[in-house]
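The chain that follows stands alone, in the form predicted alone, written as structure tokens.
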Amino acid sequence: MMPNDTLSKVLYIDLSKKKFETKDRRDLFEKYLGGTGVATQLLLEECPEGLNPLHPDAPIIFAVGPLTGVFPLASKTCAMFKSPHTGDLGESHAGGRSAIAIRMAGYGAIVIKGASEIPVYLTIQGGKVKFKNATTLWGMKDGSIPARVMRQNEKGEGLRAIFRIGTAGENLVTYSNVTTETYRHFGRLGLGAVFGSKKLKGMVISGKQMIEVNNKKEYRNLYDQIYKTATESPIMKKYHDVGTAINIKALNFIKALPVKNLQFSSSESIEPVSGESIAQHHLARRVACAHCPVACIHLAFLREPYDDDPYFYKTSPVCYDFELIYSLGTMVGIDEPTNLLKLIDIVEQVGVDAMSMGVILAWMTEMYERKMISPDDLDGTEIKWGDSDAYIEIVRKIVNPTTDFLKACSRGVDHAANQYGGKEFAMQFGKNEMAGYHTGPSGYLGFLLGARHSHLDNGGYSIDQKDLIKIDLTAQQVVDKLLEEEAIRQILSSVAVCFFARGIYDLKMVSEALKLLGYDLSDTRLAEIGKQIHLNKYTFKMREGFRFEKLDIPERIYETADPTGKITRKFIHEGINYAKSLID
């Protein structure tokens, strides 16, 4: 590291005592770089074994990396916590301005513990932390309003990041999220509930810290090289033009898109909600994360008449991408874009993870269709595939549950299915609701074995599409590829690079960039560090009760046709057993 780099500073905040202090943790940042690597170590240090994820002593950790604020596309903040949704590792990444704001405030990581007696939000600026009363912001139906109040009341416009939770976080829904800059989220695994348990409504972070580099001329040349690749690469161009929503049509064509709770893997009525169609007919604007030239965030305008005056309309910008179109569209049978955007909008307002909510709604619809639950369980609501109005009503009821069934659904599909049945079509992996890829066995092994049970852990769906369709791989070979990719992604998330840019930032490029910041790490050494970070995550998971043999696999994955035709019980279990032999 550079001698004066403030990245090694960790801000510790105690919400119970309303105190804070800063410690220099150069030991962690030199060994694990930042981001995921450092956050994992801080989680192991700060979270006592067996602690309830919603206990005041359970930590919230945010960490950024050495490339943050220095190179393009290094715009991700890693959040680490014990997940109230799965009971073990909670990890979520968000872009926007969050990473730059933390780095410019003079910190590489923030650790928050304790719990306030009343709702508060934090301001972090100029080396100080202030604890602001948020009582009047607590309980608002639309989570964007508290953010607007913080934006109006606090300084740092153009430099700051604003974090906030919605009603779901306040009510401890285990898959509630934390929103930053309106359109970015720490979405998966329930960080919003941990905020809510601490009465932490939000945070405002800003600063103007300078960052040194070793050789300004070499830095400029490397920066320009990365920038040029990012703006001219055909891979990055698709993210700008259509975004991840481009995957809807592609996966539907190869019969790998979950439809109606994965009863089907394609739909003939997909065109209106394809990424291309929404971009053509509904796209309002594109937005970029800080220090990113790609602008992959796509906003559609939702135009709705006011209830009391049908001659006047309100227009709302709604962020959409592949995972939202899948989970709140194809997974629940919605194929009309306005209805899709309305459902996305309410999910945003209450502050829950869209993938988890969509999978729960799909499971619930099938349960209702099979008469395994009744309207009484849904507090009088009747649901059917594609009924966006009913789904909007159910989302509100799950966040403020009035029946035992809805309370169970506020804790995820695995928890609800354990109580009410339907486990064979409850689409969860490691208790985390599935992402939108029915590509083959590699995708599902990726969900099951990934440290946070996310498709982004190792991109198993890519192995299905690139390798398994063309050649035969054994389950062991697939797992080796998954673990190799997961180790690489630990490095990318430790230096805080967006995974969309993984085609630009290979380990050699990361090594060159780090050299200009005082690190002497070869690509080989980086690969070794990535493997260690991955093992450190599993150290925490195993400590908190995770076991490979406890993984539940919904039968539905074996019943619905996939592009490879190779999803078998034998293949999946061989892969799990092989991974267990390597990691245990």
Contents of the next structure:
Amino acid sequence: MMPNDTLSKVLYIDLSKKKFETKDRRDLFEKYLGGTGVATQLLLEECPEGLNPLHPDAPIIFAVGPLTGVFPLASKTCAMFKSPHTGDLGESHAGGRSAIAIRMAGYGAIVIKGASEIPVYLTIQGGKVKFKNATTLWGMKDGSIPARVMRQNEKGEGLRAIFRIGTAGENLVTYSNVTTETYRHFGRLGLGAVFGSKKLKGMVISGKQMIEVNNKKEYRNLYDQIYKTATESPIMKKYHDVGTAINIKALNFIKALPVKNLQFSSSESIEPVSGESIAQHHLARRVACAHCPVACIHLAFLREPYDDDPYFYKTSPVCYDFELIYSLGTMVGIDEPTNLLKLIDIVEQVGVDAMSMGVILAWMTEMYERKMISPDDLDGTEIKWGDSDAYIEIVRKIVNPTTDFLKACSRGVDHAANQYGGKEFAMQFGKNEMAGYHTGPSGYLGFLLGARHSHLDNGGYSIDQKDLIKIDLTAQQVVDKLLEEEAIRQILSSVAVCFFARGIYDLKMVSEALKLLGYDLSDTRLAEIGKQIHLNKYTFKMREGFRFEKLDIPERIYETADPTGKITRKFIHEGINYAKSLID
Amino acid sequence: MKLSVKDVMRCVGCQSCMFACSRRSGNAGLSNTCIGIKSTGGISRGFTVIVCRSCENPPCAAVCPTGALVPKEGGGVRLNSAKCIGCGLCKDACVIDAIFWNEEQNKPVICVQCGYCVDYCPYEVLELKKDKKGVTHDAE
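Now show me the form predicted in complex with its partner chain; what you just gave was the form predicted alone.
Next comes the full complex, this chain leading.
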């Protein structure tokens, strides 16, 4: 790396002692680039074995990459922590201005440990960390209000990122998230609860430094090449136009869209919540992450009349994409867009992962239908498929639980199903609630074997759609493809490139871009580093008790029709056993 | 030629223009940018695009105690960096905050109306305007 690059600076913050220090960790950034690669090492260093994820000593790590602030679409921050949701590797990525702000503030990573006695928020600016009293912000029911207060009180307009949790994080809901720039999330695996356990309400970070490159002419040329592809390629345009929501119709058509807790894989009534229809009737604005020309963030405006005053409306901007329409729409039988947007809005306000919440609501509805839980368990709320008002009530109740059942639901569908039954239709993989892809066995093997049990670990659903739907592959062949893809993605998330840009940044391109920042790493070498990072993650997972043989698979996946017709117990178990033989 | 905001409502807040402006120096980052994009009180309300309007009687030059900011014919100013003492009065004098600051050098960054940023706005928010005389034009 370049001699003066501040990427190697790691900011260590101690919330117990209200102290901070900066260390140069060139050792880590030269070996593992940044982002996921460096964050994994910092997690292994900073998180003692077997620690309760909500213990003060548990670290929160944020890391950005060398390409952040240098090339477009490299604006992702990797958050790493021990997950209170799975007790396993906690990793989630977010864009917004988060990565640019961390890099421009002069850091490659931030490590937060300890716990404050009173609620605080942090400001990180000009090489200093300030600990601000957030007592007054604690408990505000709409998480966007504390963000507004931070926005009004702190400087750095246009250059800053504002992170914050909602009441779900404060109340330690294990799938609570951290929101940045109102619409981007460190969504999965419960970073919000880790913030909450430290009484950390949020943080504001900003800066605007220079990053030196070693060949100015080459830099501009390569920049232009990447920028041109990003703004002109049809792949990126897809993310901008209708966005990922375009997949609702496509997956419904091939019978791969989970409907009503995956009792079905398509529905005849999804048209109003299709990406095209929402774009036509409700889309108000598209916005972008910092330093990304694509603008894939879709905001709808929800207009709700007040009952007590004619012509008086509440208008709320609501961010949506494929995963939200699936989890808070089709999965719970909501096919009316206004009702969908209302449910998304409350999920945003309290600050929980939308996919986890949707899957829990869907499982709960089936439990209720089967009379495996009573109205008393739900504290008097009657629920049925598609009833958004009831679901809104339930979301609020899960965040402030009044019954043992709702309390169990605040810890995830696996936890709740272990206590109340219904495991065969509790749609979790590695204790993480599923994403919206009933595409075939590769999708499920992807969830099961991915280091963080996310669909984005390896994009298994794509193997189903590109390959398995047409040709036969063995489970071993599928797993080989998954592992190869996951290794490549470790590099993307280490240099901090958005996975949407994976078509632009192949390893050759990453290698060329890194050369301008003083790294001499061939694409082959990068692939090796990617594999190593993946194994390092498994080192953490195994250390914390992950075992392939303990993976629970809900029977439902074998029962509902899928596009490949190849989801069998044999295929899934062969895949898991093969992965175990390679990784264990 | 004059940099102008053609349609602020099309801005998505990607800040590609800011990075482009800073990249004129050949390096990456944002230290040298003299165009600013910020939300208008939250991203959902859209964005404010701040560009130098090349005032014909520039207030920034009027307050400069050392004559480092020199008004140009037809509007705008030129920075004579050697004369600049980094006092920041020019920054305070600009009511639209179009004087940006290079923290590393403690000097203002002044838009030279080169239009490099325009080529990196994918949504046609910016344009480089030319009037009949080829000099100045009112901008948004």
